[in-house]
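Only one chain is given next, in structure tokens, and it is the form predicted alone.
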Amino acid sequence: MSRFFKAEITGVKLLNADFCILDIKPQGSHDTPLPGQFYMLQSISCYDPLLKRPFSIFRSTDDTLSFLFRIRGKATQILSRLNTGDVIDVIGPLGSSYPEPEGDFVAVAGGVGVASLYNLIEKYKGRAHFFYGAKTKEELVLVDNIRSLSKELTLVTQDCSCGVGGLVTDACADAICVTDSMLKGLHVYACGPNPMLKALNTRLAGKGVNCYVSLEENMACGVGACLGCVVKGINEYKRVCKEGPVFSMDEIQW
């Protein structure tokens, strides 16, 4: 089945001035995405910018794919202004997915990284201890939805405007690292800015945690051909779009 297809816009919902949910309906058959995979999207009404942009799958049903993104830059501005019935070009699903958790698990989202993890906690409803961090409370979106899907939700803001004050990595590590014996075999899933993931690695490395991270990198092709999204692994370089975006934390050289 081809991963290149056209899709019709079925909904554009602005959550606030910065965040948008885009719903699309593929024209014809399409593969079902797994949590953590992504798509390349582009409006066909304008080829400036020329390249498609990558977006993690946020939600999916039999006939609808949904994407949550921050409106930042020309491409996301264009997508956020599309109308119902407009048609876009799509490639996907692409990349690796989150491994299936065993029992309850921990999810750590920083900013728009929540888009990648939402599908995971929805699939395994009631099993996630979810740590969701942002700079301010205005950057925390869909909090009630996330709370209803999680076993427990901890909100963290850097400016102390909502929930716990500080960094989400510290809140997560402080909560779960009571004793090292509690961490053996624990599944942790994280998506957010690279400094957040690096800090999480610092706190959890060597503690027996099964930690999987979704990396955010600029992409050009999305299929591993251009080598534009390469990161340094422990033994070799990794293409985020092809070998990732989901990696075991200990595969990456932080």
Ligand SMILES: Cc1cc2nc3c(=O)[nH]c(=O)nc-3n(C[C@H](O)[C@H](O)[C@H](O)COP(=O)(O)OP(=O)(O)OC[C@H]3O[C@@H](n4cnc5c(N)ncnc54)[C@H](O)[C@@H]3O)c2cc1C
Second form
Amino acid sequence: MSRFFKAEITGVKLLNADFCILDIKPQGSHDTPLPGQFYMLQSISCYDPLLKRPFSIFRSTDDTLSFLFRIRGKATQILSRLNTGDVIDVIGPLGSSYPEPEGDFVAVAGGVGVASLYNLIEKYKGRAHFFYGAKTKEELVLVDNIRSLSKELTLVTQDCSCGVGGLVTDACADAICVTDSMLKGLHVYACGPNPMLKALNTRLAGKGVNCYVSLEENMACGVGACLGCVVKGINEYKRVCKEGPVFSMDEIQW
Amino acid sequence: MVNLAVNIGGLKLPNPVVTASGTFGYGQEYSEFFDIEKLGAIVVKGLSYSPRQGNPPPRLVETPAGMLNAIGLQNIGVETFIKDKLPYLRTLKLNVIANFFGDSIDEYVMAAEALTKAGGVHGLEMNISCPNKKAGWIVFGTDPAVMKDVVTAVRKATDLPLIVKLSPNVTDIGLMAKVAEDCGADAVSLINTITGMCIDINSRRSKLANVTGGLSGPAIRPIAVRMVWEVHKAVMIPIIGMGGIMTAQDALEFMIAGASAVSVGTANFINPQAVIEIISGMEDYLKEHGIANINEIIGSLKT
Ligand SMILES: Cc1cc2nc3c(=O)[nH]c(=O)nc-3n(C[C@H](O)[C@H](O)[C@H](O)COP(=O)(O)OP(=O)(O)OC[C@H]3O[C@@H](n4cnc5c(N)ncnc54)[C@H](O)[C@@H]3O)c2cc1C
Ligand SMILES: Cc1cc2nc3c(=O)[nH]c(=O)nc-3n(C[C@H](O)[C@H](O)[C@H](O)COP(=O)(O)O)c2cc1C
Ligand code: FES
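Could you output the structure for the form predicted in complex with the named molecule, given that the previous block was the form predicted alone?
Every component of the complex follows; first up is the chain already shown.
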């Protein structure tokens, strides 16, 4: 089984102007991804954009891999306009995955960070206390699905247009930091923009929780060869594509 | 059957396609994508005598048909390379070229000596596109006098085929190649990345933490081909050409301009099987044109 393969586009669904779900069907056999792992997707066969882009696995079945992404720049725009039947090059599954939760767990998603956590809560149905935050109500997607897969869902918006007002990290920490004994051994999984993960670390560090974060950096190779995607670990730089994207929170220098 | 074998300053390559330093790790990273014994040679990530941490992130940014990198020569150091990476490479039927650098002449010499003694390294490629700590951080490869001293010192420290990797950030690359040849280099390779910048206009900051970075990929190819042609006119020693090679057609441009071998870098990121496709594409070209030996096309540019 090769982690470099061609895949046919089988579905392109726009959830709104900014969010898109892409379904691809690998040609030939492929490895089953674990929640938290990612794929490098080619957007175009000429040289601009040149590099493949990393996307977390959002859902997978025996013959389909799905990705949920936010349309940001060139590559995501092109991907959102692909047609079914188009064929792209793919590398994956790559990187580390979320360790298996014990019992009920906490998931914290900021914006499109929901993509990688969706895979986790779908695998461990009905066990997640899910905190899902975004700037505005419009940026919260797939809310009904997430609610049905979670034990409990808390929505948080920065502009107070939906659910709790404020930052998702505060909503989460306020809810779970009631007593220290509640926190011991609790599994917390987080994916979102860097400032969000940093804020989460500030609230949870040293409290005995097992917190796992999924990080982002610009990538070129995706396979650990170019050393382009590093983040600062405690003693050394760590490659997001190889040692990550999922890190234990205490491995990272925040 | 066409003959793809070439000779790079005493190093016999089964075909002219090698990997570019820093884009292929130490081989193992790509061994799952194809049989890396099919390579003309592997050129490993640049090594210094002592390990280097490299630059803070972000280290990469994409630019039109290219990318800027400021890895900052992060590497595990010669000793760890010999202990942890070389044993795997020794098990393969594969030419291993160790790319190395230093921030002083002494460091270059120590790295060259250790890599020569290690066994299992078949050639050395010295990266001179890095600054000299003892000489006001002037880049070794941009000043003919500084370059002369370092190449001369390394030449004395090794009997392995020595390839000097030239910087394109110079006015006359032919002159720099001549300096390398006069100091006893067995071959030259070019081009290393071209220094560039990319700015986020909203934050008014560089998109790289290091501010500047090295441009690679298809965007630099025409410059690289021109430089190979200039160097071909200036020296007799063989040339390894590189810079934005994505396909066999691109590789053949370099060989016609005067390169005896080619290095593939950024293309590995886009297509991890690029090198294999380039080798078979070269073979097809030779067959189509009724050429029996690849050496016939080296430097065959008609002017
Ligand atoms: C391991 C990993 C998993 C990811 N999973 C997902 C996912 O499931 N869904 C999703 O929507 N995105 C995900 N991303 C981010 C995604 O890779 C980028 O949004 C994408 O590369 C943007 O490409 P582009 O050409 O459209 O934008 P570009 O033209 O490259 O950039 C446009 C703008 O987007 C921003 N941007 C670019 N790259 C990133 C990045 N890596 N992180 C944050 N902002 C960026 C920059 O500010 C830039 O100005 C992931 C990133 C990593 C590293
Ligand atoms: C991520 C990256 C890391 C590199 N690291 C090194 C290095 O350690 N030593 C070196 O001599 N060249 C290094 N290079 C330069 C390449 O070997 C090559 O000269 C250059 O990228 C041009 O070829 P390309 O356009 O095919 O990539 C690096 C290039 C890239 C993109
Ligand atoms: S993207 Fe190349 S090492 Fe991570």
